[in-house]
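This document opens with one chain alone, in structure tokens, the form predicted on its own.
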Amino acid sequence: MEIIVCKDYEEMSRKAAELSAEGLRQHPDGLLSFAGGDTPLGTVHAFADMVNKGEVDISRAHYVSLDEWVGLSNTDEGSCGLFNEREFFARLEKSFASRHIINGAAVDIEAERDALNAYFAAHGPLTVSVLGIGMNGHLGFNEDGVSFDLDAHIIPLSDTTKRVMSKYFGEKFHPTHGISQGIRQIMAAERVILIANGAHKADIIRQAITGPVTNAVPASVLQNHPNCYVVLDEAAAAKL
């Protein structure tokens, strides 16, 4: 685990994306993911620009989803497709050779879990995971005990995950279910990148580099992958 702190979210930002590109140049028709929100904003705007920029060829490429919240489609507001429409392939100059974004509003969301793993199965393993962490450590949907083991699966979300969902629902959607990668298929990535901004980031960044491996902390799993960066600005690695 190699930990890298920045000055602030941009060089952070930057430094995820240059750090991006640089896996995929190494496998140019590999797997890439970004997981969606705030935190990986700055990420994915700066990839795309030097996707425009003809500093990263994606045109081999293949992208999935990190995770959807069940209920909500790429059209529905706060949703982690909507993110990667507006957010990453509308910037985007260059298509992939294929994407796959998870449908949370799958009316067999059972069967979008299994399209989701049948994608892996085609095009996997990642090549480059680009992750945030949850306040309880989450990667994904991930949740706090959820097993290590796991391919894609459907999960219940926590408690602090419905708490800080409110940012981006308010009182219009109160969503139970997460769909998700699975820690075995992040584990399988060439490369993972954790990134956090921020002093709110600060506690469970040193629980998941400094503490022990559990599932409790579900990023803690990282400090096993062999070759994981952590990007974090000044603030989010004052704690270390």
Ligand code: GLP
The other form holds:
Amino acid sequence: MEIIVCKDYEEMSRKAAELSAEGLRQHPDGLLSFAGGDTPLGTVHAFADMVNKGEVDISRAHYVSLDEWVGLSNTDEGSCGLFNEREFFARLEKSFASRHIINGAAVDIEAERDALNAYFAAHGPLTVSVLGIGMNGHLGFNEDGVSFDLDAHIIPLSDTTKRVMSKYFGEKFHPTHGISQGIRQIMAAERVILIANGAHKADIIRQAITGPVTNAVPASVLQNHPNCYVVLDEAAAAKL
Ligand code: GLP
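Can you switch from the form predicted on its own and show the form predicted in complex with this ligand instead?
Let's see the whole complex now, leading with the same chain.
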């Protein structure tokens, strides 16, 4: 793991976008994935700017979303899909060769999971995976206790995630499950970039990076990834 401590959120976002672009330049026909949530907002904006300025070419590359709340689609407020549409695709002046956004509102959610695995079979493995970290150490919706051997799957949300989730959609929606890329797909990525900012992430970052590799803290599995960057602001790095 290479740990990069940045002075603030802006610098973290710029660094993560640059590392993403560098990874994609090595494989211009590769597969890119960005987490949703608050953390990657600046990163996807910075990456979209780089694309628009011609600093990285996505015309032959593919894009896949990381995860989604079961019950929500890419038109629902608070969904990961809407994050992708609004914060990323709407800003891009160029198009990926193809993209796959998980539909958590699919009537047949198992078929949706299978479609995600099929997309990986066609365009994977990931070239660049940009991840956030949940307060319980989850990656995507790989919640504590998850098997590290899974590909895409549907999983009950942990109590911690249920506590935190109201920040995305208030009291309007109470999801019970997530659908997510699996740890196996994340660990097969050529380059993983884990980003975190803010003092509230300092404890879980310490556990994930300096604690034992355990599915009790899923992000700790990244200690075993051969090409993983951890890009933090000073507050998130404070307990390392
Ligand atoms: C969410 C998402 C993850 C995200 C994480 C952190 O629930 N499922 O993909 O990385 O939790 O979110 P945030 O960046 O808002 O703290």
